[in-house]
Structure formats: C-alpha cells, structure tokens
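Form predicted on its own, single chain, as structure tokens, below.
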Amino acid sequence: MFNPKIETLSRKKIEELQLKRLRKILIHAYENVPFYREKFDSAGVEPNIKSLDDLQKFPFTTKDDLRKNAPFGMLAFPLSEYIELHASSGTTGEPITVCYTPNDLEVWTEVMARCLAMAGLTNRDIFQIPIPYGTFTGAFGFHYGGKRIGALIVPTGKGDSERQIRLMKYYGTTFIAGIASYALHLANVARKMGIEPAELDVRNGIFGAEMFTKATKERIMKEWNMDVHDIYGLTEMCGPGVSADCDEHDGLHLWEDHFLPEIIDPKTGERLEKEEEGELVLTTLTKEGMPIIRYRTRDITFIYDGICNCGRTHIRHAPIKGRSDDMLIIKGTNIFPSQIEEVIMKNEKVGNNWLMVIEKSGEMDMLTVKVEGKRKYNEEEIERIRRELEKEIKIVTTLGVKVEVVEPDSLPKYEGKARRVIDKRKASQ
C-alpha cells in the first residue's frame, strides 16, 4: 500500500472525513462558484449538511453544464491561482476543460501513487509510458504517480508503436501504462518485429480510458505474460486516479477520502442500493480548484457489498460495463459494445482488433461484428469460427448478427481510444 493509514482506515472513519470534506466542499463551491449558488438556490438547498444523506437533495451536475461554462466559468479562485490545465479526448463532443491550483495537482498525484502501488509499480521498476502528453490527462497523472512512488520513468508519448517496442528492449522496462486496446496492438506489433511480447521484461500493466472487459485483462495477461490492472477515472474529477482494482482482481477501489460515489438509476435520477447497477455519480471531497458537485458521469456499474481481502476498506465497483450514452438499441433490444467484447476476446482464433457496423436493411436493424483472424484462415476454417462467433453472441445479447473473419491487419488502427462502433442508421435518416 502507498498509504496505509488512510487505504484502511475504519468505515466510520471514512464517513465522518466524508462528511466533514463535503460540507466544506459545499460551503465552498456555494460561496465562490456563480453557477452551483444559482444551482443550489434554485432547488432550494442549503450547503451546511447535517449527514452524507443531505446529498440526495442536492441538483446533479452534467457534461452540458460544464460545456455551458467552459472554458473557466466553473473555476472558484481567479485564474492567476493555477499552475496547470487539462482537457478531456472530447471523444463525445467539446473538450471538458479543467485547471488544476498546486492543491488539486497534490491530491491527484496522491491518488494516482495509490493506484499505481496498489498495481504493482515500485521504485525498482522502469515505468514506461506509451500515452500522449498533451492536454489528455492520461500522461500526466500516471508521470505524477510514478514520480511519487520513485519508479524510473520512461516518457515515450504517444505513437510510433516499432519504436516503443525497442524502447522496452533497450531500457528493459517492467511497467507499462495506458489503453487496453493499445496494449493489444503493442503485443501485434512486437511479433511482426520478431518479438514475443511475453519475452520482454514487462511484468506488470495498468489501462484505462475504455471499455475494458474481464476477457480483454485475461488476453492482455497471456500475451505479455503479466499481471493486469484496471484504472477509472475521469477529466472531471482528476483524470485517471479516481479507482483501481487490486491484486484480488475484484473490482475497483474508489478513494471515498477523495470522492463520494452514488450509484442511481438512469433514468429517474433515483439513489440505488449496493450491488444494484445503475449509473455512477461522484463529487469531489477535495478539489479546491474546480469542485464537482453530483456529477452524472454517464458510466454504468455497481458498487459491491462487502469488505475486499486486500485489506483495503474503501469500497469497491465492478468494472464499468459501457457509458449509458453508448447503449445502443438494435431490433429493439439493448446492447453495449464490452458484450460483444467480451465473446471476441474469449475466442482463441480470432486476433484482437474488431469492429460494429450498424445500418439499416429497409425498416430492419442490421449489425454485422468484423473480427481479424489470428491468422490467414481457409473457408472452411473461417465458416467455423463465424458460426462460433454467431451463436455466443446471440447467447450473450439474444440478438442475431452477421459475423465477418477478415484477415489480419486489415481493420482500422487506433494509437488512442479505439473506436469500435460505426452506426450508419443515422446516415441514412
């Protein structure tokens, strides 16, 4: 642990610097913020609690207000106050800005040390950093946390994907940080150089920043030969720091010191109970510059009943299943991508790039799944692994669907966030 103290604290412990974090944290957003005063004077609340309960009475916050006061509208101090700024991949529409006061960069490199210690990483280790530094936060969280515990940090940034390769050969590193999808195509890339992946020195991961299924962590683990760790976090509230998952490998631990999590139902806002799925709320307990009050984070998860074998007491979530907005509705059923997945990466004979294309057949809702083959395939060998395909999806999902095995390499590549789904309804519309 990086910091015991405080990663095993009692749960009344817990809630009562909770309570105390969040009615300071009120106080000063009512108080120095324009927007959560009208906000919090609108819906008739006052910011001195009295139990962590007095929350649900308070407005959620949303990605549209943000974008409504970007870029600086949200901040509470004046701008001559921040050291630093950072912006979200704006993958779902404009770059959520946030700035960051030299308080706020302390309790991210906190969190993210936590994280990071709690996957493995040590001053021993070469921690190798595929990832872009820019205004994605991704980079920089994991520099600071490992610059925290001490590790020998390898900046490598993003792309040139041969050269990252000979720089884990050259330095021998042991960690490497990023996005699952990338970590998959590092592995490709290194066999095409004549590199097997699990010969290298790596032995240790951490990813994030997408859908990360259980069978991609368990893909990732066997062709790199390393143990795998997951890692939750958004712009909004820091960046990549806000929750990861232990050597017990189940679910996620959220640092309750520095964020308050709800889980509620969708669609009426409605407060759920533990082990019952809905979407993910958070509000920063500690973040002076930029505080976040009841944000809707649109990610779908749970939060588990039950201390963790680790010894950690701050409260677990499962993986996060897909963002509520990514849900897609085909022939009248519901379906996220991390299902579809999930089958893809269980199956031994197919390789690790995929693609949903969606478009309409008439009035008829059609997908077709495009999987890469490990490798080139005969018909024969292809109408098998279709069929296979075919029948655990429609297993998983109830949905009928067109599966295609093209050959290696021959879909789309993505350095960053893979994008896996193509809905052509819209066009056609």
Ligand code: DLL
Given for the second form:
Amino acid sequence: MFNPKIETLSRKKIEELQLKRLRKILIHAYENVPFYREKFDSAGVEPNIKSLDDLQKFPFTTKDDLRKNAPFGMLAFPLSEYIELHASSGTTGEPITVCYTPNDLEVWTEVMARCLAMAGLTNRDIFQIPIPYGTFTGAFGFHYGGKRIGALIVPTGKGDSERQIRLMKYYGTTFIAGIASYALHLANVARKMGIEPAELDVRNGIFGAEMFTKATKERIMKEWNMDVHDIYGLTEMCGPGVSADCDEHDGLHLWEDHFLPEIIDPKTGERLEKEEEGELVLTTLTKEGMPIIRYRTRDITFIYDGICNCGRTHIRHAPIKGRSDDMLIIKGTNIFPSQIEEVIMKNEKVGNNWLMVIEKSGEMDMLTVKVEGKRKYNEEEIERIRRELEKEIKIVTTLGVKVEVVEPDSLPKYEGKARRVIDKRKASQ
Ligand code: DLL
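Starting from the form predicted on its own, produce the coordinates for the form predicted in complex with this ligand.
Below is the whole assembly, all chains and molecules, this chain first.
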C-alpha cells in the first residue's frame, strides 16, 4: 500500500475525518465561491453542519452549473494562487475547466500514487504513458502518481501507435496506463508489426476514462498477458484517481478521505442505500482551489456492502456501468452500450473494434452492431458469427438487432476515448 495508515483507517476514523473536512470545505465554499453562497442561501442551508447526513440537505452541483461559470467562476481564490489548469475531454458538450493550487496537485499526486501502488506499480517498473500530455487530465495524473512512487516514467504521450510499440520493446516497458480501447488498438498494431503483445515485457496496466466492461478487461489481460486494473476519475474532482480496483478485482476503492460519495436515484434525487444502483454524486473534501459540493457525475454504479479482503477500508463501488446520458432507448427498451460491449468482447472470433448505429426505419428504431472480425472470414463463417452475436445480444438486451461482421481494421479508430454509438434518429426526424 502506498499509504497504509490512511488506506486501512477504521470506519469510525474515516467518518470523523470526513465530518471535519466536510464542515471545513462547506464553509470555505460558502465564504469564497459566490456561486455556493447564493446556492446555499437560496436553499436555506447552513454550512456549519453537525453530521455527515446533513449533506443531504444541500443542493446538487451540475455540469451545467460549471459550464455557466466557466472558465474561472467556480474558483475560490485569485488566479495567482493556481499553478496548473486542465479541462475535461468534452464527452458531452463544452469542456469543463479546472485549476489546481499546489495543495490540490499534492492531493491528486497522493490519490494517484495510491491507485498505482494498488495496481502493483513499484520503483522497479518502467512505466510508459501513451496518453496525450495536454489539457486532458489523464497523462499528468499518471505521471505525478508514477513519479511519487519512483517508477521510471516513459512519457511517450500522444498517438503514433507503432512508435509506442517500438519504444515498449526498446525500453522493456513493464507497466502501461491509459484508455482501455487504446490498449486493444495497440495490441492490433503490435501484431501488424509482427510483434505478439504478450511477448513484450508489459506485465501490468491500469485503464479508465471510458466504459470498461469485465469482458474488455479479460481480453486485454489475455492479449497482453498482463494484469489489468480499472481506474476511475473525472476532471471535476481532479482527473483519474478517485478510485481504482485492488488485486481482488472486485469493485473500485474510492478514497473517502478526499471524496465523499453518495448514490442517488437520478430521477428523484433521493439518496439510495448500499448495493442499490444509481447515479454517483461526489463531494470534494480537500479541494481548496475549486471545491465541488454534491456533484452529479451522471455515472451509474452502486456502492458495495462489506469489506475487502485486501485490507483497505475505503468503500468500493462497482465498475461504472455507463453514464445516465449514455442510456439508449431503442424500440422502447433501455440499453447501455456496455451491455453490447460485454457480449462482443467475450466472443473470441471478434476483433477489438466495434460500433453501434441506430437509425429509424419507417417508424421503427433499428440497431445495427458492426464488429470487426478477428481475421478475414469467408461468407459462411461471417454468417455463423453474425447469428451467434445476434442471439447473444438478444438474450442480454431482449432486443432484436442486426449484426454486421466487417473486415479487420475497417472501423474508425480512436487514440482518445472511443466513440461507440452513432445515433442517426434525431437527424432523420
Ligand atoms: O476521463 C479522467 C481519467 C483519465 C480517468 C484516465 C481514468 C483514466 P473526463 O475526461 O473528465 O476525465 O471524463 C470523466 O469519464 O465521468 C466517466 O463517465 C468516464 N470514466 C472515467 N473513468 C472511467 C472508468 C477522465 N474507469 C468521465 N470506467 C467520467 C468507466 C469512466 N467510465
């Protein structure tokens, strides 16, 4: 463990620390961020709370609130106090800007070091970071955490997949980080270069930033012959580093001394119990530069009941199922792209890239799932794979869908977050 004392704190001690920090951050937000002063006043809530449960009386902060106050309206201090700026990748609209004080960077470094150590990174590792170093938080988060652990960082940065593979081989990279779909893409590129990814020295990887199902995880493990950890985070909190899974691979530990999680019903805003699935709401407990109270992440998950065998006491949440705004309604059925991904990635004959296209055919919604074959198949083989996938997708989603098996390497590729859904319905209305 990177910080055993904190990572194994008793429940009672965690809650005492949370209450102390929550009270402080609410008062700080009220006194220094005009947005929160107005918001708390109009909701009639006092920042000087008595118990953790009092947080439920506070209003939510939404992405829209952050956008309306962009780029610097949510900051608690004058700009001269900040030393770094990042912005969200803009998955669902205008990017959101965040600024870090030296203390905020310290907290980010600490939580990232905990996640990376939990995933097995040590000072003996050669740690390659194939993520763009820019306003996206990914690369810098892994860089700061890796540096704190003392690993030898190879900051290869953006794209150029062949170069990434060449450098992995040249330096003997043992650990990689990034986006899950990019790890699969790199495996394809390596093979095209005549290099079996499993024969490289890479033995461990930590991925996140997008939907990341168990089947994808298993596929990366197999193709690279490495262990794979899931890391979650969002720009609004710090970037990657809010939570990650330990070697038990059973849920992601969320660092409760820095982030306070709640799960709510996305429709009513009511708080849900442990094990009940809903939207994750996060409050920053130590972020001085840009405190965020009850942030609606739109990410769907649930909090586990019970403790983990690894000895860490910080709560675990289930891998993110998707964003509430990713949920598609097709022929009246609610589906998450992750359900489709799970089926596709389990099928050995299918390659690493896929796409969903939704169209209107007359009055009916039509979902076509395009998958790349693992290799070039003849018509008979294509037909068999197609039927197999259509049947399995129907079992999981209850939807009749059309599957198209296309040639390897023919679907669009992404170096950042993959775009898996093209919804043409709005355009055709
Ligand atoms: O994606 C931060 C990050 C970088 C996390 C690298 C992990 C690794 P944003 O661009 O602000 O920040 O996007 C945040 O990405 O609300 C989720 O919807 C999604 N997301 C992040 N991690 C995961 C994950 C970064 N492990 C948004 N599984 C979040 C599923 C994830 N979705």
